[in-house]
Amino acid sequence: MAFIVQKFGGSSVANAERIRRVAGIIADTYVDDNDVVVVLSAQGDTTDDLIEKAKEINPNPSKREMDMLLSTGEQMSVALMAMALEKMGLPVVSLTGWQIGLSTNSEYGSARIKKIAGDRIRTELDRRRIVLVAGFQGINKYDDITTLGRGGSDTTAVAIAAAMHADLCQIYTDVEGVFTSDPRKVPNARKLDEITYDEMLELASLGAQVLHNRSVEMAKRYGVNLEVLSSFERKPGTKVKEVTKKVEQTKISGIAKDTNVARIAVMGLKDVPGIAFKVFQVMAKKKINVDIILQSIGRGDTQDISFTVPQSDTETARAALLEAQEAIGFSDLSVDESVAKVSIVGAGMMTSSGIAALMFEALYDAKVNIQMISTSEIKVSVLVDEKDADRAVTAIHSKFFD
């Protein structure tokens, strides 16, 4: 007997037919004499629909009330799935985040998990029931419902697996596993049999949408055995683990594209010690994540600093910098949202030379101009014009994998 946590995303449970298909996967896992906990996301576009309903009533609702509203999508999913499994004659119970004792802090809309009691889950498993858990949600010290933000259901599944020492955590998606690039954009993208936590974390952070980076970070920290596989086809997926077998032969594992970025240029700064601190302190106070940074020497005694932020933070960043313009001391500010970040990731890069050169050669051949560059031990990221992003990904993929 094994203890298996399974997570199914919104597209996997989007309608009645898909719910029945997923119920079949869950049933097969259960009848193999496994303890099964299943985490579900809201159906299809339910969360987006709920957000639109809120806007009809109040364009600026409180985050607390939005969490109350958005948490209902996952509750609907687990109840419907429980009904499907009941019809198959299987013992099942659906539970919300607060019912399993998933405690969070009080950051409504982007709460962080503090602990999972898990007593209720263990009690139900001891009764040989399939346990269905509403993902994406928990409860804070005020007994208010909170939501975990983007990728919250992935995080819920991995947190349960970590807290209760599950043997395996399976993340079911609409693709067969982790690919070298987006198979919908790059037809010859290859599915990986396995990938390291570090590689998967980089890919998730850089725009790959298979797993959310918070869930991968947690899986790495607690040694959770992860597998990414398709809910539409019964095929082996991609295992995410600490060490993979072919890390040296495979110089890079994947290519990611992120169009949710904006470039901010702060120009005419004084060329004195501490000026970068002043700029990025403003971003830190607004809790804005900064990625690629380029500091250039201007004319005379001035310099420019360019950096990227998520597009969702663009206006906040612009307003904060303009408010602090006098304190920082810059002459001009520009924001460009028509950019994209393209990245290569691979643990094999640490022991191989010339990887960046190959990437840049591919972009040169494709006539794609590079605006900014960022590197680490296992990644190289470049900023390009958004209209060139897909062409850049295809060219890089061909260079490394064809």
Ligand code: ADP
Second form
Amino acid sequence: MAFIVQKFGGSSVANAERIRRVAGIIADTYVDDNDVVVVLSAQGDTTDDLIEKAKEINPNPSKREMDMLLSTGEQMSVALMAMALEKMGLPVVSLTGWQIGLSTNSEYGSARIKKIAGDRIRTELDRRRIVLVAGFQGINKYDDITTLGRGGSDTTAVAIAAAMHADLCQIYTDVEGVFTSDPRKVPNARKLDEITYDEMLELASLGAQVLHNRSVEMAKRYGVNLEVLSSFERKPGTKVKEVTKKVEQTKISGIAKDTNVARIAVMGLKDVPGIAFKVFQVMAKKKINVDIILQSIGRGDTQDISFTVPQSDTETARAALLEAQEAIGFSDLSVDESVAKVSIVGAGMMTSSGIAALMFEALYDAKVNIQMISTSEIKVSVLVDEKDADRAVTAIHSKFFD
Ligand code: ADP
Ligand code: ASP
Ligand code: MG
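Go ahead and give the structure of the form predicted in complex with the named molecule, now that the form predicted alone is out.
Up next: the whole complex, starting with the chain shown before.
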């Protein structure tokens, strides 16, 4: 007997037939004498459709009302799944975020989980019920509904597994596990049997949407036994853990692409101490995450500073910089959203040299121009033209894995 948390994503519960299939997986786990908590996402494109619906009414709705709306998708899923399990004669209860006491901060649209009061879930499990929880949602100190950011149901699942000391957290999705690159874009991508938390965290943060990055962060912090697997085929998936045994001598674990980036260039800055501080202080005040940074010599005795920000923050960044133009002292500002970040990730980079060079060689062979570069112990990222990004990923993938 084990305590298992299972999460099923939107495509896994997209229609009645898929709900029945997933109900079968849940039922098998339950009749094997396990405690089962199931977290569900909204069906198929429901969340996107709700966003569209909102836009029809008001292009600029408050974030509170957006969360009120978006949280309904997950509620539908758990109720429907409960009905499917009821029909199979199994004891089941569906619960919302507030019913399980999942409290968050008040950042509507990207709230962070503060605590999960596990008592309701515990009581239901003790009654031998299957517990279905609506993912992606919580409640803040005002008793208002919040959501955790796109893809956030993964984080709901890992948070429950961590808070309640589950033996295993399984993330069921529409691919067989974590691959060396997005298997829908790179046909030769290979499934990984295992990957470390650190590598997975980098991949997720750098654009591999298979896991919500906060879910990986939390899994690492609490040592959650995490597994990514397919809800369509009953096969072993990918284990995400602290250390992996390197069976295969691959230099990197994976390649990710992120198109949600913009490049901002602040030009004609004075070349004196304190300028970078002034520029990035403005970004910090707006809580904008700055990633790749490039400082270069400008015309005359000036300097330019370029950096990347999430595309969703472009307007805020531009406005804040223009407002501070006089205080910072720059002549021009340019913003380019037609860029993408392509990254390679692998713990092996720490001990093996020449990996970045291999990546650059692949880009050279594919005639892809590199605009910016950044590296850390376990990753190398390059900024390229958005239209070159898929070609870049494929070329790098062949270089490392073929
Ligand atoms: P879910 O609805 O189950 O949460 P997501 O769409 O959020 O599913 O995540 C699964 C998708 O992530 C896959 O369909 C795949 O296209 C994409 N993906 C991107 N990078 C990777 C990767 N390295 N390994 C596996 N899947 C990836
Ligand atoms: N339904 C939400 C989304 O589409 C949360 C999730 O699927 O994890 O982003
Ligand atoms: Mg997802």
